[in-house]
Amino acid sequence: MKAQEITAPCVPLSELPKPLDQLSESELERKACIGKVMTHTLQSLTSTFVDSGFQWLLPVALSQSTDPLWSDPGASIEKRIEIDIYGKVVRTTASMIIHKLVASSLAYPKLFILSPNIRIEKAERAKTGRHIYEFSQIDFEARDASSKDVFSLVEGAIVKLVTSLQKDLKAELEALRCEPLKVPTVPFKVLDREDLEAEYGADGWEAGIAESIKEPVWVTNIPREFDDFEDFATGKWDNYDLFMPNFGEILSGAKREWEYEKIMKKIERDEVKKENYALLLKLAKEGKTKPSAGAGIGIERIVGWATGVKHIAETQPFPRVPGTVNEL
């Protein structure tokens, strides 16, 4: 299939999730379906990395360093939201990949968290089925580890979430689904982001293989946010996404930059402001960061896989649908 026969899913403004109190009682009880599927996945994942020697930490909402969200923030991202506390500005977490670098290097080499994320989208991303404006990942990152070792844990992870899923929740993802959710087949296929532009376009090619697969799939090599491992001498990045079949990214990740030359080089390069990360700098600089990879894995993106949403707003009880507010 051409990049040009291929369009983004799009959700009819009519089907867009609703507040609780709007619910018919069908509706409230297919919520109820989800939250089942919901708490199910939560434990099976958080308990994969508690097994796994993970440290799971507390998440933090205001910090003066966030994620930038290079390179799609004039697509994606309507406004941030800064607020002056104690004579600092400091912003919503976007993302906890600093934190998380910081942390790994000096006191917890393999750690994860449940992060709360605000990334106030376009109101039109209400349509895509795959946006909201608050959600939650599972932030984790491992000191030393590399890109195969985190494809490894995943794929674990997301093995024994199916099956346990099929053993103890099968009425209600048969309830839920239109077709059978199956385990998926291990290790997962991984593709470079080049390859896939040659077949399906620079912006077609996300949509493409969401609709061609049939299995979970790793995609590589994606221009990225500065902290994203960089090989200069190749123009490889050292990242990966991952996708599934009919539905579409569910986690972001990467290898991280340490070395405080090529930190501070990608910053100028692009156009970062350095002051919203002088400690990382600081730290770099001193030798004090360490190699390490993680992701993130967004939770009501796996949710929604797993159950056959339309929209993964429809995983949350209180939906945050762009351009929407609700009184809860």
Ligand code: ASP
Second form
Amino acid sequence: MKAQEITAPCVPLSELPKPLDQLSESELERKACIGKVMTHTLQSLTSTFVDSGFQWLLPVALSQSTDPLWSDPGASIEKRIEIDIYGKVVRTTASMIIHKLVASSLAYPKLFILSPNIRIEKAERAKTGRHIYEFSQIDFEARDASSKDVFSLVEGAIVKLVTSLQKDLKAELEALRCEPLKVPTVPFKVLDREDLEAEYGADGWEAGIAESIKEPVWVTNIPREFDDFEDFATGKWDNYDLFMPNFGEILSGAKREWEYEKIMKKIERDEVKKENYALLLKLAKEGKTKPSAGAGIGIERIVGWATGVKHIAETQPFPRVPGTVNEL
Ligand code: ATP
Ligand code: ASP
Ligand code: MG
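Next, report the structure of the form predicted together with ligand ASP; the form predicted on its own has already been given.
All chains and molecules follow, beginning with the one already shown.
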């Protein structure tokens, strides 16, 4: 079947995404069509990073130290997975942020990792259409980079991706989407979270911005985990999220903290367990951590945005909808 012949392309799913064995013939065709956009996206984004001099590292699944996901008011984790191996407690990777800080400081000044993340999101998040309990990020970090460097790298990557999708997968995009996917205008606007809170309220600004924008928008100055840079004098955070129109957040990142005193102060303030970040603290104390900036692009989210699916688990061959466990 050709991409154009996919049944009811623009009709949003009425149910949550199902596993492969429960899909009809036309739903399987649709799945394969989304799969082509996924393959293209992975190829385009990874080649942008390789061509820009980033080294490609493989991910790890189990570590003593992983992303605390705290104190980010947006985090909604039902359970944290910890197991004992060789007499030590390890955790499944929530993100590779700590690994990125250590690796970019010590050995790989520009790096990226295609990294599986496990976050057992609360089951009620099944219906957001934007949360799955296993997802992947293209997580990257660059020593001595600024937020502005990250903005232009990501904007270039997205323009290249959309331009090539339009050229190479025109029929697939037309079959999957109700409206054409436009090449975004660069540079993207930069907004401050405090201004958005004044307009939409502290709890409503993320939904408000996603609905109101017609072009991608950076949002900066978002209080969250200790590794994002905070200017103690002004109280402003040098970090950012990227929001896409009619979709929402597809990326989070920051300029990073690298100085021991600040990292320690923030770990204590957040009441995060110091012993889980002993290596990072030791390296920082020895002056071995270096300034950097980076971000992680949620792969299922960027493909979900490009394909216009209602639920990002549609981009997964083996859907990870919060609250539902399938055999595969
Ligand atoms: P949200 O506020 O949307 O729940 P988050 O801000 O908690 O997400 P981050 O910790 O910033 O998520 O994760 C980095 C990126 O990984 C996000 O920008 C997003 O693209 C992706 N991501 C995070 N959580 C999920 C999830 N549960 N399912 C799919 N992608 C996710
Ligand atoms: N990947 C994100 C970053 O680089 C962190 C996260 O996933 O929470 O900032
Ligand atoms: Mg985020």
